[in-house]
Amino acid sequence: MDKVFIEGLEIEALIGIYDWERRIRQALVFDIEMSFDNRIPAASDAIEDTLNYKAVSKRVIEFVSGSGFGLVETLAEKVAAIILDEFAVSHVRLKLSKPGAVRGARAVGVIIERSAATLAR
C-alpha cells in the first residue's frame, strides 16, 4: 500500500500530569504516515482525487491546538481515530514526539499503528 506522509509537524499544546505542566503549552512533533491508494491521485493530476495532506495537517493542528490531555499516550489515540474517521485512510501510523521532556534525551512520545478495521470506538 502506498503511503502519504506528514513529517515534523511541531504544534503547541497544553499536555503533561504536573502542575507547571498545566501552566505552559509545550512543543509536540508529530510525523504520521497513512496508508492511501495513489494511482488515482496519479492518473488523474487532480487535487480532488488525493489524500490532501494540507487538509490533514490543518486538522491536526486544530485539534491539538485546542487539547489539554494529560498523557501523549491519549493525545496520540484521538489524533490518529480522527484521521481514521475524518480522511477515510485505511491505517495510520503516528510518532508524537515531546521534546525535552526528559533531561538527556532529545525527546520522548509513543508510536503507534492504527487501522479503521480495528479502531477501538
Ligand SMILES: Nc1nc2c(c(=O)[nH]1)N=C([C@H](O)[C@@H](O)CO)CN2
Given for the second form:
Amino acid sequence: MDKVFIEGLEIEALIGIYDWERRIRQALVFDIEMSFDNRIPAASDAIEDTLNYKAVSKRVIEFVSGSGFGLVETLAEKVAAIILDEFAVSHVRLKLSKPGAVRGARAVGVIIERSAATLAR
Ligand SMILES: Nc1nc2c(c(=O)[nH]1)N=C([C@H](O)[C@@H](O)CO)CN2
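Output the form predicted together with the named molecule next; the form predicted on its own has already been displayed.
Entire complex below, previous chain first.
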C-alpha cells in the first residue's frame, strides 16, 4: 500500500510524569506514516482526492497543543486513533519522540502501528 507521511512535526505540549514537567511545555516530534492509495489523486491531480497531509498536520497540532498526558504512550495512542477515526486511513505508523528527556540521548519515545480494523476503543 502507498503511504502519505509527515516527518519531524514539532509541537509543544504539557507532557510528563514528574512535578517539574507539569509546570512547563516541552517539544515533541511526530513522524507519521499513513497508508493511502495515491493512484487516485495521481490520476485526477485534485487535492480533494488526496489524504491531505496539511489537514492531518493541523488536526494533530490542534490536539497535541491542548493535551496534557503523563506518558508518551497515551498521547501516541490518542493521536493514532484520531487519524484512523477522522481520515481515510486504514493503517498508521507513528513515532513520537521526546528530545532531551534523557541526558545523553538525542531523543526517547515510542513507535506504534495501529489499524482501523483492530483499534481498541
Ligand atoms: N516508556 C516511558 N518512559 C518514560 C516516560 C514515558 O512517557 N514513557 N516518561 C518519563 C518522564 O516523563 C521523562 O520523560 C522525564 O525525563 C520517564 N520514562
